[in-house]
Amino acid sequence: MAKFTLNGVEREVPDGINLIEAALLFGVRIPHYCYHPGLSPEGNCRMCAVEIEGIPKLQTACTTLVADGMVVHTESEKVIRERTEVMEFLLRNHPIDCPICDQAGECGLQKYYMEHGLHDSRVAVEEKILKRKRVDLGPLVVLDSERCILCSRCVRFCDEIAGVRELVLANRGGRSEITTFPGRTLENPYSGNVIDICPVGALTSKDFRFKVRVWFLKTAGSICPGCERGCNIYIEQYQNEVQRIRPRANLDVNRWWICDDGRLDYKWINRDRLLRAEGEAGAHSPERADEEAARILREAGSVLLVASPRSSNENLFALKRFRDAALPRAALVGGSFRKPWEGDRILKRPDRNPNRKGMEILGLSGDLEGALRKAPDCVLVVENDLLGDRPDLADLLRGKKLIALASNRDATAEKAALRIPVCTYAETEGSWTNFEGRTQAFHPVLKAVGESRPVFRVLEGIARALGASLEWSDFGALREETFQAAPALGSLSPSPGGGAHAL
C-alpha cells in the first residue's frame, strides 16, 4: 500500500495504480480524454494534469503512479488554468455542430467545456481548419475528422485489444487526423468498440446514426445472448424498441468490450414478433391457447418436450417441473442445432447458445435428434427454432402435432399447429450460466409486446388446463426454487455498472 496526500487529505491506496484511479477511489474525478483503463496510458490530451509538490511542472495523472509521500493537488489555481487552456486548444478547430452530432448528450467535450471551459472562442468560424467529414472507415464506423481531438484511444484499441493495425494518426500539426492504413478498412470483429471509447463525436455508429437523441433512451443492464461468454451489456430502448446495445464493464467476463456480432444482435427483438396465439382454427386468447395446447397434449399418444440452451435457468427449471407435474410420461430433452461460429482469443465463443452450461447443470442435455427420431405424436418446443437451424428436420416432424412457445415468427413457429407468444430475454427476468459456470441475471428493459407472456407463466396455464398444480407467486419464488433444486448453478454474480463510455 502507498500513502499519499490528495487535496490536503492523507490517503492510502494499493501499489501500482495511477493518480486517476487512486483519486477515483475517494470520489475525486480527474478529467481526462486519452486515458482509458483498458488501454495503455499516453498522456497526450493533457487534461489530467495535476500539481505534485516538489515537481516544478504539472504532471499527467494517467502516467504517474502513486508513490509514498506524494502530495497531489487536483484543484489548485495552476491546475484549473491549465485545464481551461487545454479545453480552448482542443476546441480551436472543433465544429459548432452539437445540434446534429450523435454524441450530444454523452460528449466529453460538452461535459468538460461546461466544467472547465466556459470561454469565448478567439477563433472565428471561418478561420477554423477544415477536415474530412463523413469518412467511411468500415462496415460499422463513420469518422468526422473535424470533431476528433486525436486522443488515439481508437488507434490503441485496434493495436492492443483487437490485435490489428487498421487505424493510424497521419499528417502533422493542425492537419493531423485519424485514418486507416492505405488499402485497409476498419473491419475487425470488435470495431464497434472504438465508437464507445471515442470521448467526442468523431467516431459514430452507422447502425445508430441519427436514430434517436441519447437523452430519450431508457437503459437497463443485461447479458448478451450471442454466445456462451455472457458479455455484460446495456440494452437501450426508445418507444419500446431496442435502438442499440453497448458493452457494460465487467472485468471478470468481458472487461469493457463486446464483439460486433453481439452489438448488432438485437434486431430480431424488434421484428417478426408473434403477437397473439395462433392455431389451425385462427387466433386464440391466452386462456384459449392454454386449453388448446392441453387438448393436443392430452390426445397425443406420446409427447416430447424440447428445451433450449437459449432459455433462462428459471424457464428450463419450470419446463422440468411442468413435465413432472402435468406430463410425467413425456420425454424431455434439451439441445440445439444452431451452427457454431468462429470463436477467437478475445471474447467470442464458438457455441452461440448463452445457457448451455445451465441446461447441463439442470440435467436437460441429451440426444435431441435421437429423441425426435423416436417419432413422438406431439412435440412441444420451447424457445428453440429447430427448423430454422436444421431445415432438413421438416421431414422428420411431418405428420406430428407441433406446439411452439416462441417470441418470433421463426421457421418452427410457422410450421406449428399451435404457436404461443412468449417474452424475449429483453422483456423478462432470468439468468444464464456461462461456459465458466458464472450465473448472471438479466432484467427487463422492454414491455412485453402483444400477448407475450414469460415462458413459465405459459407453462403454468397449460398445466392448469391439464388439471395439474403448478404455480409460482412471482418470478422471485421461481428463481428461489430453481437455485435450491440446482445448487451447482451457484449464486448470482454481482452486476457491475461501469460503461465503456465513462470518462
Given for the second form:
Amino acid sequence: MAKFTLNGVEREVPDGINLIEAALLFGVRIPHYCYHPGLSPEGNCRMCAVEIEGIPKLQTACTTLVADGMVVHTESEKVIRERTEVMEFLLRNHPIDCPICDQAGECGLQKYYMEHGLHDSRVAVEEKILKRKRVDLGPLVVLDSERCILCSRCVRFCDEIAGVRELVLANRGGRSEITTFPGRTLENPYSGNVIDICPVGALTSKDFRFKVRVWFLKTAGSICPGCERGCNIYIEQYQNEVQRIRPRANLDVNRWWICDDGRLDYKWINRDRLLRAEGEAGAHSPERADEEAARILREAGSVLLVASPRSSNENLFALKRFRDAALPRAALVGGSFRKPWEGDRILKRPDRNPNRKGMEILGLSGDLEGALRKAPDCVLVVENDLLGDRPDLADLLRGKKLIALASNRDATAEKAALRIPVCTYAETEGSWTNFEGRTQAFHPVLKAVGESRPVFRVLEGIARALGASLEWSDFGALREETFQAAPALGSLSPSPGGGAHAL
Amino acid sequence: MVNPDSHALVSARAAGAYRASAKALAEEPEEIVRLVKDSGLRGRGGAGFPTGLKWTFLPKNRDATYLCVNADESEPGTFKDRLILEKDPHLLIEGIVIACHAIRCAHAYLYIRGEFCLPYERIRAAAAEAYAAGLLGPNAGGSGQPIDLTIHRGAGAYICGEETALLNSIEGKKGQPRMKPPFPTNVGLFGKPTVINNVETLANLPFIVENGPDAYRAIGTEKSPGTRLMSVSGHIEKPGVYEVAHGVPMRGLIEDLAGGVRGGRKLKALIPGGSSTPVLTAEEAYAVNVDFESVQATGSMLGSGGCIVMDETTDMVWALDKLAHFYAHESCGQCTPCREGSGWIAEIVQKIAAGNGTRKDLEKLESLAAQIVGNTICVFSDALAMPVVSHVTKFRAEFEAHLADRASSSAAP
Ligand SMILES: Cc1cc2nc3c(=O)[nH]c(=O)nc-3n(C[C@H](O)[C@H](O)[C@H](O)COP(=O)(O)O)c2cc1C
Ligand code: SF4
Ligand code: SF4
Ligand code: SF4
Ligand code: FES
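Now show me the form predicted in complex with the partner chain, since the one above was the form predicted on its own.
Below: every chain and molecule of the assembly, starting with the one above.
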C-alpha cells in the first residue's frame, strides 16, 4: 500500500498503480486519451498532466506510478490551464464535423471540450490540415484521418492484444497518420475493438455507421452467445432492434475486448424471427399452440426432449422440471451439432455454445445422436437448430413429429409439425455458465418480438395443457430454484470492471 | 599542412593513435571512470552533461551494457562530428574502445546520420581497419575482452539524434523518443543499461587517458574543461570547424579565427549552440566566451557548438521562418503540443514573413511558444520554443514591421 495526498486529502492505495487509476478510486477523474488500462502507457496525448509537489514540470498521470508521500494536484490552476491548452492543440486541425460523425455523443473531444476546453477558437476553418476522410482499413473499420488525435491506442491494440502489426503511425509531425502497411488490411479477428477504444470518431464501424445516433440507443449488460468464453457485452437497441454489440469490461473473462464474430453475432436477433406459433393447419394463438403441443405429445408413443447448450441454466432447469412433472417417461438429452470453430489464445473458445458447462452441471449431456436413433415418435427441440447444423440428420428425423421451441425460422423450425416462438437471450433474463464454470447473468434489452415467450413460460403452458402442475410466480423464483437444485452452478459471478477505460 | 590520408590507420598510428586505448585496457575500468570524472569532461551532444557522472548511473549488477555513439548530427548549424568522422575516425574508435572498457561494454553501436555519405564510408573503412588490426573484435587490443562495433545508418530524421529515439531507431522501431524514466542507463538499447555519448565527447577520451585529468583541466575553464569544436557558419568569411579552448572570447572566434563577418558587414545576431539555442544579439554575442557557463548566463546555451552568424542584412522574421519550418517538419508527432504546436507556429511565422500577419498573430505566436514548453516526452518542443521566444523578444521591432496591421509611420496618401 502507498499513502499519497490527492488534492489535499491523504489516501491509501495499492502499490504499482498509476495516478489515473489511483485517483479514480476516490472518484477523481483525470482526463486522458492515450491511456487505456489494457494497453501499455505511452504518454503522448498529454491530457492527463498533473502537478506533483517537488517536480517543477507537470507529469503525465498515466505514466506515473503512485508512490509513498507523493503530493498530487489534479485541479490546480497550472493543471487546468494545461488541459485547456492541450484541448486547443487537439482541436487545432480537427474538422469538428460532429453533425455527421458517428462518435458524436460518446466522443472524448466533445466531452473534454465541455469539461476542460471551452476556449474560443483561434483557428480559421480554412487553415486546418486536410486529410483523408474515408479510408477503408478492413472488413469492419473505416478511418477518418482528420478526426484522429494520434493517440496510438489502435496501434498498440493490434501490436499488444491482437498480436499482429496491422496498423502503424506513419510520417512525422502534423503529417502523422494512422495507416495499414501498403497493400495490407486491418483484418485480425479482434479488429473491431479499435473502434471502441478510439476516443474520437476516427475509427468507425462499417456495420454501425450512420445507422442511429448513439443517444437514442438503449443499453443492457449481457453475455455474448458466440462461444464458451462468455465475453461480457453491452447490447444496444433502437426501436426494438439490436444496433450494435460492444464489449463490457470484465477483468476475469474478456478484459476489455470481444472478437469480431461476437461483435456481429446479433443480426439473427433482428432477422427471420418466428412471430407466431404455426402448425400444419396454420397459425395458432399461444394458448392453442400449447394445447396443440400437448396433443401431439400425448398421442406419441415415445418422446425425446432435446435440450440446448445455448439455453439458459434457468430454461434448462425448467425443461427438466417439465419432463418430471408432465412427461416422466420421455427421454431428455442435451446436445448440439454446431460445428466448433478454431479457438485462439486470446478469447475464442472452440465450442460455440455459451452454456455447455451449465448443461453438463444440470446433468443434461448425453448421446443425442444415439437418442435420435432410438426412433422416438416425437421430438421436442428447444432452442436448437439440429437440422441447420447437421442437414444429414434429416434422415434420422424423417417420419417423426417435430415440435420446435424456436426464436427464428431456422431449418429445424421450418421442418417442425409445430413451431412455437420463444424469446432470444436479448429479450429475457437468464444465465450461462462458461467453460471455466463461471455463471454469468444476462438481462433483457428488447421487448419480446411477436408472440414469443420465454421458454419456461411455454413449457408451463404445455404442462398445463397436459394436466400437470408446473408454475413459477416469476423469473426470480425459477432462478432461485435452479441454483438451489444445482449448487455446482455457483452463484452469479460479478463482473470486475476494467479501470479508467471509458475516458 | 593537411594530410589527405589522415583518416587511414597508418596516419593515425603515426600521430599516436591507440596508445591511450592500450593504456586504458591495461587499467581497471573503474580507474578509467575515475579519470574521466576527474577530468570534468562534459557531453558535446547538446546538454553538456558530465560524462563520467553519466557512466556511474549504470546499475552495479548488469548482464550486458551497450554504448551508443551519437553521430546523428542533424542540428542545423552543427557539423563538427562530421569532421571527426571524415578526417580522424580512428580518434573516435579509440575513444569508443576506452569508453567500452570503462563501462564494461562488449558491443557498441554507432548511429550515423543517413545523409553523411563520406563520413559513413570513412568510419566504416576505419572500423574495418581496426578489426583487421585486432583493435576491435573478440580480443580487442589484446585485452582478452571483446569489443564489437556496429554502424547503423539513420534515414533522415533529426529526432533520431535524441537519445531514446536513437535507441528505437537502432531497434528497428519508428524513431520517436521514449518516456523517461526509465533512463537509458537503466533500460536502454534492447532493454539493457546503455550509455549514449556524442562523437566529440568520445573523441576527448584518448587525450584524457593519455595525459591525465589535470592536463585536460589545464585547458579551458573550471566548469568547461578542455577544448571545443565550434562549427561556424552563416555570414562569415571563413566558415568551418574551429577547435578552441573553452573560455576564449566569442569575438575572437568570429573576428579572428573565422575571418569576421562576411564582406566587412556588421554582426546582427548569432546563434551560439545550434538552431535549438536562443539567438543572441550582436552585443550579447560579443560579450560571451565560448564555454557553457558564460553562454548560459545570457539565457542561451552553448549546446552543440553550432555558431550561426547573421549579419545586418538578415531579415530575422525570414530567419525564424526557416527555423520554424525545420522544426515543424522534424517533430516526431507523438505529443499533442509539439505535433500541433510546431505546425501552427510555422504557419504563423510564415504568414508574418509574407506580410499577412496581424498583431493578433504575433500574440498567438508568443502564447503558442509558451504553450508547447514543458509538457512533452522530449525536449524537442523546448528546442523550438526557445528560438521563437528569443527571436520575437530580441527583434520585436522587425516582427512588428512585417505586420499587415502595423501602425503605419509613413501613411501613404
Ligand atoms: C531533438 C534532439 C536532437 C538531438 N540530436 C543530437 C545529435 O544529433 N547528436 C548528438 O550527439 N546529440 C543529440 N541530442 C542530444 C542527445 O539526446 C544526447 O543528449 C547526447 O547524444 C548525449 O551525449 P553527450 O552526453 O556525449 O553529449 C539531441 C537531443 C534532442 C532533444
Ligand atoms: S484512429 Fe483513434 S485510436 Fe487510432 S490513433 Fe487515431 S484517435 Fe487514436
Ligand atoms: S470470444 Fe466467444 S464469447 Fe467472446 S466475443 Fe468471441 S464469440 Fe463471443
Ligand atoms: S516533443 Fe515533439 S519530438 Fe519530442 S517526442 Fe514529443 S512530439 Fe516527438
Ligand atoms: S499522456 Fe497520459 S493519457 Fe495521454
